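This document opens with one chain alone, in structure tokens, the form predicted alone.
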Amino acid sequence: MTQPFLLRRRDFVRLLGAGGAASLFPGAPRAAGPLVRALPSSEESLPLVGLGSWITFNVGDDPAARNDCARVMEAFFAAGGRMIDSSPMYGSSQSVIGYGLSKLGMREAVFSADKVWTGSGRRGPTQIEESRRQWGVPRFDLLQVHNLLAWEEHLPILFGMKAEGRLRHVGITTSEGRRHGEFVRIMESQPLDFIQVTYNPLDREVERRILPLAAERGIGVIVNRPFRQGALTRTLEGEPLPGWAADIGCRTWAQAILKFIIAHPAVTCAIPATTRVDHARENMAAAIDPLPDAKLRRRMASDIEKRA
């Protein structure tokens, strides 16, 4: 079998920066926008790849670093991205996002996803308002209870904000497999619009109950830590891509991982975080047809597990 054309992640993104996907395929038409998936609780659709901000946007007041983050956001929006996710837990990330949205004039275009993260329900509204001020948006598209902290107190407040038109969607989050039992119980009992969980070819516990339940109850799914904070892509770097990669338009392992995730029918959006413009472009390019079917996804997970 002919070895598929293989680029390392750094080589792929260098070519993207030099002129986009057309640099790889001279004379080929430019790719269409990213694939979208309808939100179960509304008529709106979202691109299958979004942008996280954990660690990557926590750059403080450094002007150069803030401008670098704004350039990442610019590349993300230019490629058709919409959802950006943050939290009060993420240091200066919220204000950096607000700076980028203002600089780029994209406050109306972004799907703003943030969180409430405080052990006191009484402090929740104040924290939410401060987060909104830092983003500079009129209201959030989505607010999530971060890592289920004081969810019994926060969810009624968020549902009340939604009923009053001050918030569009309500959700809960967890990561790295924490508290899945409690997570399921909340999904079963509360009218959630979104959940956020960790999912990738190695972390697949959510396939057993959480993803099927989300589909059953019409709950959108946001996927965090798709690359295990970069550890998974670093492990795979240098490994040749299997033959199936070319069949689904993957030039890097990062794209293969993202396609595995977003091809699951219950997943609404994956939110990889990055500090680099070229990686933002590469990640968004994964949200383009074709996506793997269920049979290929099983093979992808097996191949990645053997190499990781």
The other form holds:
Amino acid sequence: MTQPFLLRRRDFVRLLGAGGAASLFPGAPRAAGPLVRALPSSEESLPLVGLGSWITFNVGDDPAARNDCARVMEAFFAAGGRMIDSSPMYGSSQSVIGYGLSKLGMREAVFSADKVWTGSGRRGPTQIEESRRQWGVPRFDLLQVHNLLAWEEHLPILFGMKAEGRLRHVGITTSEGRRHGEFVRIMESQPLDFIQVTYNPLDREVERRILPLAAERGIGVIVNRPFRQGALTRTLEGEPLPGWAADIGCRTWAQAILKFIIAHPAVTCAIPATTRVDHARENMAAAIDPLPDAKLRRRMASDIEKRA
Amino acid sequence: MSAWWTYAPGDLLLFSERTYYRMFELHNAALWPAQVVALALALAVALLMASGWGHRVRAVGAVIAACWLFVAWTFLLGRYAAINWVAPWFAALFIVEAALFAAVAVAGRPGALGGRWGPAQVVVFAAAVLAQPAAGLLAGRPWRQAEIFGLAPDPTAIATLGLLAVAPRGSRWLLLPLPVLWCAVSGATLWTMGAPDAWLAPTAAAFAMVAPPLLRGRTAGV
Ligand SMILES: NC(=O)c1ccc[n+]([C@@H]2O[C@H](COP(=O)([O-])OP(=O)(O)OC[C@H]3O[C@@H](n4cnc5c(N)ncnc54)[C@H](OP(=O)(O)O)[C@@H]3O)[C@@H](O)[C@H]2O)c1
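We have the form predicted alone; now please give the form predicted in complex with its partner chain.
Let us now look at the entire complex, which starts with that chain.
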């Protein structure tokens, strides 16, 4: 299912022109792109690691911090990344992403994953248009109903936008195991392209019902909170990596966690958030072969559980 | 927000500690030298309250109203709203508090903010004005990020609590709730962020609510 992905040449050339990615980051892994996985509902493939923006990109009008975020995006794109996830809930993150995309000339290359987050269906289209304006993209690649908020009202609007060609994919999100029962019912009854859930070696409830159901129904899976918002990586910091880490090409715990996640066959993409260029590169570098098999994944989960 | 019960406090924290305190740095840099004016106004409040001047309630009420309005406009709407979508509601609270102080100023009832201040009240007010910047420095934040009375919400609220320490009961019922509410909100935000001085504003609020009534007997004659 996986194959190497390369940035389209014109996008990469534009990236070099925008910020001189190669010269800024001489050590960046560029030889082979990240592993990709095909979206079940379309022809397209996506790199197995994307980029979140909750908290990390909500830096307001601070010019220095906005440029820091643009540098993280630059490193992410230079390493072959495509999906960036945001939401109107995330304060200024959308406009910061828009700033980065425009600065880097990556509006076409990005796979824009945003959300609709309002309790009123009527306000949805206005909010979506405002989000699109902040991103500066012609249309979203994916719009998700954030935390199932007013999903009955939003989903028909999103499916309508998709039918009219104003949106490419439709999804729903939840996190930290919230409302999984209702989530499953929506997966069973709606023609979704994507779901977004929390999944990592410690939060594995989705393995029981949601991931198999997604595979069965051809729904792409985006994984949020891979590091439990950094708590998991902080807990593991300083712990020596077990022997299996080198076997699957992991230099850090963060990479081991990401490999654990993206090796699940139902997962399309994990979206760690970061404020750091080196972490963006490190995370993207997890999307390379080899990935752990089912047996090793069980061992990884148990080793991480023991340390957490 | 629908299904609010599924959110933990940490889920509602939209920004990092770094971003939060950088806001004050940018705010201070943009407003300099307004800090000098603001602290001069705080000094003026103390001097006016310590003076026997008949119009001190008008003057002090106007200064405090202006401070709450200025913070609402320049900080809560001008900066905080960019990273926190609840900030416009906070600004509304600040504008209401400004309006209440403006009303007290316009009414100009001589005893509305309490009797003439003695040294003890001046010290309480000075401590309230200086508590927040001092706590920031002690917490290891650079002085450029200092939160200053009249420019930033927490020290404005805490100084207002200090001002109201010896105010009569009627004025306290009118003017105390919103600063107390703000201190609770800010304390919760800072606590979620893991700031070491998160306790300061809620402690000031608790102190402002409890201590003055207990001490009232001793200050009644002032
Ligand atoms: N309901 C929803 O729709 C929902 C809910 C939650 C999250 N999300 C999405 O999912 C994304 C990811 O979740 P999250 O941001 O909550 O948490 P996360 O990605 O699990 O963790 C982010 C934290 O991990 C740290 N980190 C990143 N890379 C690292 C590395 N290589 N080594 C060590 N630490 C690293 C970051 O710190 P540094 O800055 O120091 O790297 C950051 O503080 C969000 O940004 C958001 O886009 C959606």
